[in-house]
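This document starts with one chain, in the form predicted on its own, laid out as structure tokens.
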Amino acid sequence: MKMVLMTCLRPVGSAGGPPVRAMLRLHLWLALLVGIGLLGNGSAWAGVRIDITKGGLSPLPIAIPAFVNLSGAGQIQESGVMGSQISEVITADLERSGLFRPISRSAFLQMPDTLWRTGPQFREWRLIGAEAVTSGAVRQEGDQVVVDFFLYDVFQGTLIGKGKRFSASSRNWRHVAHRVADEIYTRLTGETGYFTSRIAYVTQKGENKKIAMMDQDGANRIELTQGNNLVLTPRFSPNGDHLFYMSYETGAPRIFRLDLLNGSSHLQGDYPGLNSAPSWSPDGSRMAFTLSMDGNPEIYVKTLSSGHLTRMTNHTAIDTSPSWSPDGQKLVFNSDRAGSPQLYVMSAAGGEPKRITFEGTYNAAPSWSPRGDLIAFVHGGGGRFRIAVATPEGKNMRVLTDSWMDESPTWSPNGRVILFSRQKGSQSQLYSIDLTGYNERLVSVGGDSDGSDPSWSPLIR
């Protein structure tokens, strides 16, 4: 280990400091040590400005002026707002993902026009303590927006990447400003960014229930289902455009897959006892979920093409929630045959299952990462139900979580992020928190509405 810091800890680049990427690439490793405990005391590494009492890292100061607006001839407008409210969104992303700290606007020496015309005034930008520093235009073509956008390392004086454009429909310009964030986050971490993603949940205002989506920063909120029958565990589809969720609209608990593309929902099989906690295999082309028609609730696959269905355990425990890994090779679920609710992972071929988790007496609802490097469940002790991560092998167990009542993990796209809900009183509300522990915060769904039972989405582009 001390090896691999020292080799991180070289210099890099010119005397003007080192290049933005190698240092947040740097902030992070040393986050997630600290995250994990491989790193005591913090105090021997204030050099490379790790606060672990604010997140376990020091975010690194950016800054993101309003992008300019262009006419059709590419001259500078100065009115419109859509390049302030791009910049803005572009912003909150960042701001949200704990690893950056934007500057306020309110400390530019440089005005977002001259940046856009000639480029950045280096001298500028580091008086104000900025390391890096975004620049970009918006116009209008026909029903399109088009975004140009350019990155900048402001110690080396160097631009970061090249220039970038996304366009989308005038409508869907937050979606641009989240494509943005995310190249943005890309250039500085070198993990894939996850801004371009929806969050399904369910939502409930008095006796209704139903099945919500929303952007990942809590816009474009729209309800997919009626409420006329109680939903439960809606669950995004590998490319994005179907969920599975389980609903008593037949009158018995039965599993539904909804397409986001056309509104229609159809049946997934009408088996006799309960049928539950359906999860999609990585390629979408089969279904790990629980039924009862034996008697016992236990883990089955169907293949959604031809309809196959595969036992896949045979206890007289109860089996259930079960989770892909990404590879589709493995399956992880939950079962009491060791007398309390434990974590077993078997092969998706079939066969034994092997018990993963031994501390405490609660250890359920599994979400596998999509690095595979994790599995994130619902562990309890004490009274009170948090969330933890562990290796697949179930080594290195870290609580992540600190309250009484909290469930149902589920991943960001880039694995670097987990969103849960947690009990308050009689509501239910969704929370997001870094894989390292840090950067707990509120996802608001709106309003008074409760939200329990999140899926994370894939990437929509």
Second form
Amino acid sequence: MKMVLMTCLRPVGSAGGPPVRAMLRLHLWLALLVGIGLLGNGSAWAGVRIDITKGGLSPLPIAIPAFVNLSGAGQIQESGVMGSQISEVITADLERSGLFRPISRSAFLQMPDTLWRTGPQFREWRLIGAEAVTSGAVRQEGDQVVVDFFLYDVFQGTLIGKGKRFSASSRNWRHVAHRVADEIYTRLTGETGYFTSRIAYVTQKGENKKIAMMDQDGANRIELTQGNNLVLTPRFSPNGDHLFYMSYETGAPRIFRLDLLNGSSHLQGDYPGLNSAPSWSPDGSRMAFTLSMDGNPEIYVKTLSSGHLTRMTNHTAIDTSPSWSPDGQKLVFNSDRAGSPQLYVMSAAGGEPKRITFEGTYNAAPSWSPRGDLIAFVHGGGGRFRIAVATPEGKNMRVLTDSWMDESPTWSPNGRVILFSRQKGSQSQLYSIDLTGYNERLVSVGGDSDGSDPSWSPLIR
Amino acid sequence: MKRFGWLAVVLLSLGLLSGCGSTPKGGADDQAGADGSGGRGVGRLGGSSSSLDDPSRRGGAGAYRYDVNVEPEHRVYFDYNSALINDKSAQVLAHNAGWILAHRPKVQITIEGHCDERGTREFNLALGQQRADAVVRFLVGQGMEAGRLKAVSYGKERPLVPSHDDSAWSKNRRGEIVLR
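The form predicted together with its partner chain, contrasted with the form predicted on its own above:
In what comes next, the whole complex appears, and the chain from above leads the way.
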């Protein structure tokens, strides 16, 4: 059982739910107002839909048959494998979200080619309990892969939205599949999907730590540093094409900026003492970070174009781990000025920080949700460190995880899922959890490698 | 609080070198600096007027007693979530300062700050920096040149003991004096 503190739960607010959906047989039992712009987004269609403003996560049964493979002339080819692979990627994405329950292909009564040619036999999909069904086709056009897909409401017997076409270079076929998964997620939840995104992290095998990156589903892993130096805390830029990270390659902890497009890496200043905890401003123009050159660790903001440095905090305690509000107006950070590490919020223009956490003896490593409504952080107490969320005012704290040493929370681009690292013994792995506290999943970094310090990218489109 | 506690320890130790064999220059300066300090043990320091050029002299009359010809452990330990130099660590650091000044007068020295594995990576990097900086300040207070000392935090990245209990943690919360 997950730790979900009931005090945090608020009733579904004034957004005014859609009409009662008789066909939506979801047994939703925790009302948790987390959706933004979900209810009443103007969709004319009022059929099958997941209400993800509610917790409990009773997933929606969905059928995702193999996409058919088409020849250049549009004929169905029996031989292709791409269509099946694409539907497998979509299936895995949706299943992992915890909001969908893909039905096993072996249960399907209608074959993909007749589904594609004639549309769904809705009665056959109803029989196996599917509430939504997809139909899709894939073909090659030169070095491009082109995917067409349709989504149907099984009980109303209608299309959900229009058919849609995606294409990409063939070697990026997984990206096309993730686009389809995002589209399904959006049409059935009302929220933006997050499957076309990446994770930067630190991978460790033996003593060597390297900066690495992979797709959010663990595919396409790539190592970005050589492993000669200790490296820590990669952080995606808001447009997803750069990383800040820490490296000891000069012999001291320094911040580097890695260009993901050409692989080059550059030192971001060489201030005496500790240079750590880089965080991009949402507009990408500034970096908040920690320097100890004034005698103890303080928060600074650096304008990247000019190099102009502004000291933000002034206290003899430790101030570190800044994170920006999505509007760029505020910073949250942790400080032990009150005797133990606690979270503080201050204006990005400067001023007096305001303490926002009062429960527990250790609240640190805050990460402001891209939706702005919550801050995720590490909550310590009783010798354990767990992932928690609270509002930017520090209200409604909920502890989401239940382990010994969880840290480094980072948000999915839609502010729905939190990725973090978990240490068990001497091993560290990445995990994701829905912000309701359900659906905790291991996110494999492959083989016998350790993973830590995750940073979730924005949508990569 | 932290600052004053540290200051008292430094003041305590200032006269020490005069009693335990240091470079004449540093020793003379430090002895002068001890005058008027109100910390415990200061009175006893006044009686320590042994010859500064005798590195073999065993111990001093002050708070810190050590044999300057015995190489000290180049490592000190800290309390949980603290960068304060405790009495035990002050003793070891004083011994290090005396020994280094006597036997390694030229080498560059890196002071590494380390933490146990509990808590966040970034907070521990900051805490490790505070520990390393505290050691540097203490050693400078013992007469070492600041220019020879460089503080580097490794946070919780380099545990000395790779297990996960109080015993391991107490050894991992440390400052390391690395002679190059």
